[in-house]
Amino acid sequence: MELMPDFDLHRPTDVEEAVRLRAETEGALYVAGGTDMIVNVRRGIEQPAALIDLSSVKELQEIVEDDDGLHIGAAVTLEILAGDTRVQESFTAVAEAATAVAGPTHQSYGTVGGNLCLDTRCLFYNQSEWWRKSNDYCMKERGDICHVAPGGKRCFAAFSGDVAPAALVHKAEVDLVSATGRRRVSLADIYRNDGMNHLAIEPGELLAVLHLPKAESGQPSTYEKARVRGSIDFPLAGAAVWLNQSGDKIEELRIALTAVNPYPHLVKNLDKFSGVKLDDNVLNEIAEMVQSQAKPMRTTTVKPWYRRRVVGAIARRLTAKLSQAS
């Protein structure tokens, strides 16, 4: 690790000054729980010349709930969004994501929206300085090739949130931010298949709110990953489920994937199950569809093939899971 650079802090009491701050701070970065972040600075690879700390932001401590559903601010650490009953109740997929979001640690600072923001990895990326200058950089850091697919033309890194999938199954939405005003967006809108431009939000824009619909409610959802330890890694490969059943036969089946792609986003052309009957071949076929989706790349220790294997088994064990449980 290299020593901290030199940055000033600026530490906002509300989000329009948070926002202003941002906008008149040329280099400035958005930090709340920095569990990810500032593991970048010190590696060299964010080099900011200001941070903005949230954590004295009050609409973005609070998770709000109303008619519509509930509120979530962006720097409710996983921990809460965890443990809150209402979430483990009627977002059963968004509380066990948070779950499993590194270790108890991580998860006390971590953040809703650090998480759902966070920086696409890759094992060409993710090192020190000295090692990625050794390597003559990469495309998303100071170089002109990408280590992974040396004769392309774009960066592969991957997304490894596992908030977002699970946000996703239940059609989630986030309030956007910037010194021009307020917008909500669909969260599948704000991110792009690109490892080096993966979030579709324009500069200086904070991801505010995380809004979970309350028509989303109660529906079964599950998620779960795979990764090398038990604790503490990232997601090899993810995936987060949402079904309505009616007796035995799908009524609607949603598979959102993480960490095999350089973003998150839901499995494509799922309809076609919709008054299936659920057996043992078309979840194999369910299986089938996510794999031929997910598009890991040499991105980590681990083979492509296997986390593409992996991804297709957990969406298959948890639509099965589901269905079990209805």
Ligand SMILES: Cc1cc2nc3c(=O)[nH]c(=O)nc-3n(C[C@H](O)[C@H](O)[C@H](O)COP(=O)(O)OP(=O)(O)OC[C@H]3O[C@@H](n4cnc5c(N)ncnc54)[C@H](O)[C@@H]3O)c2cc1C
Contents of the next structure:
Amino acid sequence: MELMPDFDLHRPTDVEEAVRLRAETEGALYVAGGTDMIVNVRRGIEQPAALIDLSSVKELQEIVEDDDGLHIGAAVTLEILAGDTRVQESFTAVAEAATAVAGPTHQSYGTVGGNLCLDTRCLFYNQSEWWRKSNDYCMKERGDICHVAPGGKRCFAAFSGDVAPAALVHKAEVDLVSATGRRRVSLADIYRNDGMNHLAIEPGELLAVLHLPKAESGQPSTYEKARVRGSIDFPLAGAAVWLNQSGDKIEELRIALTAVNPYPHLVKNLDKFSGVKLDDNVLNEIAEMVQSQAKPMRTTTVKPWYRRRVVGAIARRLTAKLSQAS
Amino acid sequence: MKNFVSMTLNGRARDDAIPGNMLLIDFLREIVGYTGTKIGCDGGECGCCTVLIDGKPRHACLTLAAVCDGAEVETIESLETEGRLSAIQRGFHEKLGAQCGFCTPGMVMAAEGLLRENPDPNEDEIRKGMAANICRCTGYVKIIEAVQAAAQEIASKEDAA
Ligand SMILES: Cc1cc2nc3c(=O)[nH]c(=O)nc-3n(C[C@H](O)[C@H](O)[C@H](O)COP(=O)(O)OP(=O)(O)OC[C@H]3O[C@@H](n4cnc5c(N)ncnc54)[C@H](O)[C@@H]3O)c2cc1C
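Could you give the coordinates for the form predicted together with this ligand, as opposed to the form predicted on its own above?
And the full complex, kicking off with our chain again.
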């Protein structure tokens, strides 16, 4: 066990105060539920000078519905998200993803914002201080080399949040707030293909709201992940699927993946299947396309080839399931 | 920097000045002296440190004590009444839901949270509700029976009342 490093704890009650404290306090980081941040602090991976706790910020705990859709505050817990009937009915994949996160205790205080901003993960990174030290650390934290791809200059730690791919197939957007203002961007735009620095948001920016647009809610969606233990585990690979069908033909198909790239990946070139009749051959082609875009590396104890195959198999199975349901 | 914290701990209000970096588990064990809550994995994986905060199960290992300002915290020490075990504790005792006992305080608190929300869970709901808690001795079957026995006892008391 590591001793807790010294840091101050701030408990702002509104967003404005939170972003101001974050901007004014050198070395400060946000913490919401803490189910990932506190683990990382205990392992010496994060050494914040201060933590800005978001759990007293009321406006981040609301789910608002209007003509545009559902607007989910970043500090809404995964349990509340998964239990919301509007989410279950109109954004099924999102509710399913939230119930697939860790175990029920984590879901009761882990938040949506923390899940979307989750750090990337790797076998050589999510370890105790002494474990990492005995291995000369790694590129992502204090070290020089990557143990996954020695000789390479890139970090391949995998983004392993469950909710992001589900929100991506629903074309979700997010509000980002900083001391200088507020902007709304598509969720896909806050990620980039870099395990070391996968969040394309400005330092200090707070993710305030997840917008799930109503226009995207009419079609069925679903999420599934492979994991070592069914009861509680990060995904080895996960896929969310959204399908719009007319008759037995695909109008539009969307698939997003998690845990197989350093960012949640919205599968490209699926428009190729628009207007195509969904049969076994097409399902196989879809699985192949998914597999070719998944780039799992040796970041878990389970082999990359398995994760690539299983993510294709999940995407195939879920597409078939949605097509039969509609 | 210390934070001033007013919490209700096992039904009693208290005020403390708590360093911002102190974990709830260290506050409970080292400051208050409630050593019933155990430290297992240190990383939110085993559930040994489960306590209830505002009625919901939460890891005392991953919760900063100062975040409990204004909250109601319940630990395993709160369950007995005048030396008598609670229904859930008795269930674990009589159905042999505890062997080495290390996971038991966390298991019991997770079961407490579960039964408050769902007093009549089926086996599947018990398995799901207790999924964040790991036991290396019992094989879980006895734990499920313990929770079932407790649920029955609580229900029969309520019927009698
Ligand atoms: C044993 C175990 C198993 C787990 N399994 C899974 C799993 O299967 N799937 C999964 O997805 N996760 C898993 N997790 C990780 C975690 O529990 C969830 O991802 C959870 O949703 C994180 O939310 P949080 O509020 O606890 O985040 P925190 O730990 O508070 O924060 C996580 C990160 O997000 C940042 N952050 C938080 N809120 C905001 C915000 N509003 N704006 C900007 N940045 C913010 C923090 O600074 C931090 O970097 C697991 C954790 C444990 C301990």
